[in-house]
Partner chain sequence: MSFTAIPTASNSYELNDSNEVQPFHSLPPPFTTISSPGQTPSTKLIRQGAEALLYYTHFLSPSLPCALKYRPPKSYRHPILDKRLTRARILAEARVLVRCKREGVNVPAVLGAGWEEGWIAIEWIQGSTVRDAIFGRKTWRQESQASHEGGEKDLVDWLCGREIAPSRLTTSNLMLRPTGSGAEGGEEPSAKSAATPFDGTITLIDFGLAAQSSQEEDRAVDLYVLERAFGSTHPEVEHLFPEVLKAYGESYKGAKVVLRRLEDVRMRGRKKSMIG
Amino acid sequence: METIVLPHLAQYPLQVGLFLDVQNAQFLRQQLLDGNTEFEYAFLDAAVLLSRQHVLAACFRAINDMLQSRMKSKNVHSEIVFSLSPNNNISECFRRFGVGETTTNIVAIKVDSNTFRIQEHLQKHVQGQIVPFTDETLASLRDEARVRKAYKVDQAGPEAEAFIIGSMALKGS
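Let me have that sequence as a structure, single chain, the form predicted together with its partner chain.
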């Protein structure tokens, strides 16, 4: 797992883990739906992620919106999922970008400085194999068709990514 510090948001470090072949996706989803405070994480479906930058852009947007008191969802973690989506309907965002019943590969993110506690908790409760959170790994897990559908682009290349990150920055304007 990795601790990522976003430039200018040093007080809000991210604990990030990429889990492959997760067996208990349904359980994790249920914790979120129940609002279990022990499971306040952003669980992202790795199949629709374009790159580290894509994920970090969503995190920046979510944390900044939290700091400016203009989040549209319940907490900063749900806001990360919300920021990924071009859609303003929160349920649909979770369906597209969050953990679903068929999700096998998950990126788990927590905005928290307590690295050890978070890593321990995730490793204990997410039944999957941790792999490095890199662009190469994400590329191998990506479902291009789902990306194209979710973002309404013709092809999921680097140009599309620049456009998508720009759209994420403009969301809600």
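Moving on from the form predicted together with its partner chain, kindly provide the form predicted on its own as a structure.
Chain alone follows, minus partners and molecules.
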């Protein structure tokens, strides 16, 4: 687990964990669908994430939308998932970027300062191996075809990152 503090948002620290070979994605997804507040996290499918910057841009957008009362979803964690999408179709963004029943690699994000409690909860409930949240690890997990389809780009590597983050930033403006 890693604590990340975004510039200008020090009062909203992020607790981030990257889990590999997750065996209970279906359970985690069901907790979100049931509205279980103990599982109020942004669970992202790591296969469609380009980099740390990509993920943190979505977090920044979601927290900023929360502070400006512009959220389109029910909480800041679902807003993080929604912020990854280049369009405004909420159900499509959860299907493309959120945890699915067959997701095996998950980035879990919680906007909260209680590192110990969050780490303990995730380690208890996510059946997977926690690894460092690095660009290299994300690149090794990326499904280039899914990224190209989600963002309608020709390449899904670092060269597309500026375009993708820009499309996320411009959505709804």
